[in-house]
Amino acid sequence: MKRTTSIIIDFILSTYFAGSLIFLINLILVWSTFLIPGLIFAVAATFFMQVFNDSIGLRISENKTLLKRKFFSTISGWFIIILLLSTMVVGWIIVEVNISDFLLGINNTRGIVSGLFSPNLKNLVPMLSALAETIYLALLATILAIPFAFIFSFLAARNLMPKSFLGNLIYILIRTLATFFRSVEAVIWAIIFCVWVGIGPFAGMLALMIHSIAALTKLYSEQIENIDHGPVEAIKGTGATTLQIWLYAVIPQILSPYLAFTIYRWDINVRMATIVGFVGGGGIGLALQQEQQLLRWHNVGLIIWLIAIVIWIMDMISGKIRARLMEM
């Protein structure tokens, strides 16, 4: 079985640094056909590591002799080197990295530069009134998501559902629901919702409600998951029901951990909250995408400081509050 699972996981990076060499031959001779060549060196290189008992799949795949070795006298430590390398270039080249762009267009900051240290505090009332809405926006989110997130934590944590089909389906589909909801960015949920409840602080809001829920699910049922079973298996021995298990053994357990991850998680939410703002959500991201394009460089700076200001606020003290919830 190891050696299965190593030669899958050698194919498939010898097939993706195939396809990084074949990516930067084609910048100089263009290729009309690349695959069959591509897969006939992942073959020949999946082989050759094979053959050779080196390869980045056996050191996955936890071979202690092969791990012993020292990295830069294998193949697969030069390989794995190689690969990085190729990656950084293949990347540098897909993401059009230009530094004299970047050296030569500093003067087209000028605006902002100047906006950011010397702010307009005329419209600093109408701001805060912005920033006001973006905090309770972020704190309806995280709290209407917290029982959801809760409920959902207990059927997506491995060791409470039962090992039968029907405990499985539910794991499996919570679980899968979850890494759904939570890949899609706030950004998209909320231009669903703008779409389906109009623009404003509320399509923000249950965008931000949905994206916790999800994410909050993941970080609840993996606390529940390192949980100590001795607890459970002394209550279950007495005959208790699946809710009294759920009630006196794991939630004393837990609950320290999720008032931490709530916290943490409104902390996240405020900072989503400034960009939902720009595709509709409401809150002071609404402004600061408004004044930027009007040019009001001096608003804009005073909207960033504002912004500025609440996170580090927030997370000084959000960071003392999960020190001691971590601590009880």
Contents of the next structure:
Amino acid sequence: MKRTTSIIIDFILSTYFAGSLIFLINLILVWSTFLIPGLIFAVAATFFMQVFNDSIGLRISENKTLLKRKFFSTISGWFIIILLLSTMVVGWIIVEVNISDFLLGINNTRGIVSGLFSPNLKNLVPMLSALAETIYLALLATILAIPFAFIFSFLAARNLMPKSFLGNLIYILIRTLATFFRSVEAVIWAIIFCVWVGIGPFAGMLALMIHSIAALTKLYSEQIENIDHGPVEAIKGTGATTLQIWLYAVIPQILSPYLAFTIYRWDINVRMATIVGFVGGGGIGLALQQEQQLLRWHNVGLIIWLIAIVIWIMDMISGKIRARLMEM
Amino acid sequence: MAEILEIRGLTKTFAADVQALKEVDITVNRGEFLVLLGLSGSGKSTLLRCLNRLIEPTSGDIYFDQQRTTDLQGAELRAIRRKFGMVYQQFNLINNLSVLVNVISGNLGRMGFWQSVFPLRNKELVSRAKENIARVGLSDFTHTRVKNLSGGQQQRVAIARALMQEPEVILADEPVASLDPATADTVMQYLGKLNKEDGITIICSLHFLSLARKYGSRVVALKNGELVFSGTPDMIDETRFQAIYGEDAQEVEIR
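What about the form predicted in complex with its partner chain, after the form predicted alone?
Shown next: the complete complex, the earlier chain at its head.
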């Protein structure tokens, strides 16, 4: 079994390395497929490393460290170095890194920089109202996410769900859904909801809310999985029902970390709200996008300052509150 | 004396063939102070938890007042659990809540859900909880959060919580193992008082023979999940002691 796993890992790595080589060769030669030779190379490399019993796959499947002593006198050690080098080279070419563009193009940013240093304060009032929109939509998204995440977190906590088929099913279902909704970025949810309810803060709020429910469900349920099991046992021993056990032995243990996570989430939501606004989710982000399209750099400068100040203040406040909550 | 608990052929096998209990037979009489002795890992905790079904036995039967408890489910199981108060080595209190609420939680088995959401509105319940807090001498700390109490005080809160159940039996799982010797004796005195004054049957696992001699009316000993001794505390001489704790063991006196 371990052998099979290690062969699979080695084969994937060798194929990747062969692919990198083919990519580099193709830059010089005419584009043609090297599929068969590449695969033969990968199979041969895997075979070679397996025969010598010294490969990355074996080290991983046997749970050993990759950075052992005599690193430079092992096949796996050299293979790691070669893999890293080829990845760097291929990456450099794919990303089209160009140092001279970076150094010589700085002149083009003059508009933005001057905008930053002389923000258009005449627009302060309308921009402040856009900013308020952002803060409120982040706040509402957080608050509306709490009850959903609260209930889901209990169903997604391994130590609370019964070890029956139904219990496992609910656990896996909620965990999978939460992971899915979290891995789709809030920006993408915003695009969906802009189509659904139209461009504006409501779409942004919905996008952040969906993302917050998923993220909070995960954080909350991990908190439940970390509780001290002793009180749960004790309350169960009094003849309490499952709901009473949750009420007395689980909730008192999780309340203050829940609050801390929620405030942290609000903090994150304010940051995300500006991004979500950029694709039509309303608030200061939408204003930023519009001003940037019109190349009004002095208004852009004002908006960037406002966002920076708000995030700085939020960061400070939420840090203070969380520190206080953690002491409890 | 009438028997209150009958344990027949009790066996518990955990996953990976770890046998915590092997065919244990014990009869417990009403009003006894039964001390469980044995090394760590000998099955004492598992035995106690099988009695109120916090752990499901693999096989064997337990009769409480002639009623077989080993297959009870749902409301019937909870009704049986109510009759066993339990005290734990690590106290297992809810640290963020007050002494009063912790003690009230002992009554959850008799409360509906909505009543347990607002327990302090029930005057009768609160006054009964305060009586139990007074019995363990903690009236001054009624509204203190449990985490601000000392270990000995916390264990007394746990005893008051067990009393709130109006139990017929109190199961004590090494109740004094994490306390200093002086505090340990105080806590044991409270258990002894409940046994004498209220006639509550007590089954208590202990590490120290001196405490077993002082408080126990009868001793049973487990070794590797098997019953190796049953008798009065003064029957434990050097040979029996080594049979329970192993060849090289020596009794240390802690006073």
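The shown structure was predicted, so the numbers you read here are calculated from the model rather than taken from an experiment. Residue numbers count along the first chain shown, from 1.
- Rigid-part membership between these two forms differs between residue 113 and residue 80 [C-alpha given to the better-fitting superposition].
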